[in-house]
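Take a look at this single chain in structure tokens; it is the form predicted alone.
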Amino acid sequence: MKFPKSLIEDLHKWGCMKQTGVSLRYMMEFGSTPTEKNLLISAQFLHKELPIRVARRAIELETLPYGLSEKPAVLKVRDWYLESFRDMRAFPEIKDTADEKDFTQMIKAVKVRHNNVVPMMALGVNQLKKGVHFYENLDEIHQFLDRFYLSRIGVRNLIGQHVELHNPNPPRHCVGYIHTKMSPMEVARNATEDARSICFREYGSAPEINIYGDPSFTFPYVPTHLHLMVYELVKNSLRAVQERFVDSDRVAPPVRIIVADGIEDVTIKVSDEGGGIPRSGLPKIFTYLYSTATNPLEEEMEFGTADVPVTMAGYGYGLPISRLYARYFGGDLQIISMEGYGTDAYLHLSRLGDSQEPLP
């Protein structure tokens, strides 16, 4: 797609501006009274902030190493970013509620336009991999993807949060995407049921899952993020246990989930006896380039509107992306393995919610 030179110049100007991070706590306090005035302030902030973030990514998409920028899938993603930048810059100053409503519809459309960015970028990386035989040294691409996807989580969170504040009947204790009294036990239970049903579908059976923790404990967090992370960890554990015990006379041992509430962190540990990962393989589990699974877009180049959780299962991006979701609100994800026995995943979530968004 051709874009006017003036737009590209504008893009480079905005790409140099400073980004402004927001904390979970600020989003929660600000959004707890979604008055017209607050929605106006929020829209005016996004009108200035989103083009900066989108411009940075669009510029980075032009200068990727190893010719990745020229791959058809990556060019497609770059077009999406440029179109979104153009739409946001073309939007006039937001002066009143009518403007704010129009702006909200526009950023909603931007979010939909970017639904398939993750599988599309994965496709681009695969197009690169087919022609390159030296991907031991694709650190640069890996770091780029980390920055790129982390920034995407931020943009989608800000848009989603603003759009959701318009909901006339928000669920109880919810401020936009944030649940102020989220029970990690309950979210973990839902995520494990989803993961088990996938396991049943693939193997015809699934190991038991035991969850330990205080069911009455709650803290503010984004349930969709937590669900996505726990689902991914449990799915990996179920698969490992299932594969290890498929021909065994022994009953497959249960996967154990422990939810601990500390002062700074809430930690969720997922433990399995699925045989573990060799130590040499551990660094690779967080890379985007080693997956053996197939990309849903490669099989059918039809672009559905499925968002990340549905497709994420398929092509080995689960762990690195889950770690980015954890880091987005000041947490982290660590995997410790005992080869010949099993794996423990520690998902740390910041309980205080006052760390600023990381801004790559």
Given for the second form:
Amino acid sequence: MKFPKSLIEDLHKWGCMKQTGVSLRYMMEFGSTPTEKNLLISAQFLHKELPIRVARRAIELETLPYGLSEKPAVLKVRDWYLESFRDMRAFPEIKDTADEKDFTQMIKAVKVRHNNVVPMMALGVNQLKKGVHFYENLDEIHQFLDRFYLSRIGVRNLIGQHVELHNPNPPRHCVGYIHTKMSPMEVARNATEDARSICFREYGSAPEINIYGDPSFTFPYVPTHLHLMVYELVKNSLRAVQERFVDSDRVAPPVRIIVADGIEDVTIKVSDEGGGIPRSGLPKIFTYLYSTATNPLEEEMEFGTADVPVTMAGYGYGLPISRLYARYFGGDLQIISMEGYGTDAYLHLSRLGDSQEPLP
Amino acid sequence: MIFPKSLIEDLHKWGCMKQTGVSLRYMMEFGSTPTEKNLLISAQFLHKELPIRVARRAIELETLPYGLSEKPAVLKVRDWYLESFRDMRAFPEIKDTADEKDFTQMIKAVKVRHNNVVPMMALGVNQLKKGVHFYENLDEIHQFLDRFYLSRIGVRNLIGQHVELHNPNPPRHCVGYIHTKMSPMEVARNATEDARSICYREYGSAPEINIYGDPSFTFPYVPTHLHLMVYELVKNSLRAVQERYVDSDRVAPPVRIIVADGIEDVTIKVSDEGGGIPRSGLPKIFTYLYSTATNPLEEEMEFGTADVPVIMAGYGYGLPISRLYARYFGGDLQIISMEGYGTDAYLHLSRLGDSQEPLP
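Could you give the coordinates for the form predicted together with its partner chain, as opposed to the form predicted alone above?
Full complex below, order starting with the chain above.
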């Protein structure tokens, strides 16, 4: 796709401007009173902030190493970013509620346009992988992908939060995407049920999962983020245990989840006895496209219309992206393994909500 | 103490020479046939290698930041290093078994001279700590201490190994310090008993400890090293649990130890429910002299004759030095915590024994 020279110049100008981060707490406090005036302020902020973030990423997409920028899939993603930048910059000054409603529709459409960025980028990187044999060389690519996806999480969160504030009938205790009284145990229960069902579907059975913690404990967080992370971790654990005990007479030991509430953090540990990962193999698990399953991506995947297949394993994106979600609100994800025994994943969620969005 | 100029010049010359590392496997294979000829070769190697390592550390001791080099305790340690360097360099060429026996006595005495280096350096750093308020500034000091103590572990291991090879009645399956069929569960059992006794002594009671693993599994390692590490970890866990449940009606939950044998690694996990450490406090636990107990070091400690008190806590050296022992043979020590719940310590021991000694 071709874009006018003036747009490209505008892109580079906006790509150099300073980004402004928001904390979960601020989003929650601001969004708790979604008056017309506040929605106007929010829209005006996004009108200035989103083009900066989008431009930064669009520029980076043009300067990737090893010829990654020229892969068709990556060019497609770049086009999406340029179209969205153009749409945002073309939108006139937001002066009243009517403007604000139009703006909200526009950014909602932007979000939809970018729905398949992850599998599309994955396709591009996959094409690159064929020519490069060692993950060590891909360090620059991995760092780029971390920045890229972390930024994407932020943009989609800001857009989604703003759009959701227009919901006339929000669920109880919810401020946009944020559930002010989220029960981590309840989210963990739901996520483990989802993970167990696809395990059943793939293997015909699924190991037990025990969840320990205070069922009455709640704190403000974005449930969809937590669901995604716990789902990924439990999926990995179930697969490891299932494959380890498939030919065994012994009953597969349960996966254990502990939900701990501290002062600074809420920590969720997912422990399995799936045999563990050798220490030498551990750095690889956070790299993109490392997977111990066969890659389900197909080259024929039609650009722009691909549905992301729901599979047990194979993308190699689950752990790195889960870690980005954890870090987005000031938390972290750590994986420790005991070769020959099992693996423990520690999801740290910042309880205070004071962390500013990380802005790569 | 004053040393001749010629010695100082010799020191700087040897301090620049390249160090040579040895792997556990090599030590084991070489030491399995402690013939007179092999002992001669070993002595000749040490005669060349030890002065290089000792000189490197002596030179570093003179150039420490923040005036640490001028602290009386540090000057004392430096004197020990210079005396030992002098003794080694003054020793003539080792030509026969008689020379070799004399050499062995000489390095045995060197090892004794350096017995109290850790508490003496700790005293010096403690004196420094009074003038500096933030641990961040002490990063350079911490890195120095890591190199310094890691090197000391190596020197003492090489000396001790050589001396022990002269033992006419070595214990079964032992090659010097190395037990070729060491049972990690047995060592863990002994270490936990020791830790529980001092917990009893200090608190009047001690939480239970459960150890899980294959009791028949063995691999070659240095039992004293493993004992030291497990002892430190269990001591910390017992203390955390004891203090958390001291006023509680509930029975203190047991500390759980898992011994896992993999292909690359043997991993020992020590898990407690002692309430955990906040994520913000975690980096501090590997710094020297960070301790949540009162420091038992006294300024009046008589130089050179101080006995290291056996206490439950207070030095702030247990974890950093345990980690050095783990790394010495290619392993590692990682601590993860769940604030509000408990802490897991993972001791990775390289099973293959191929790692060269790290030579800082």
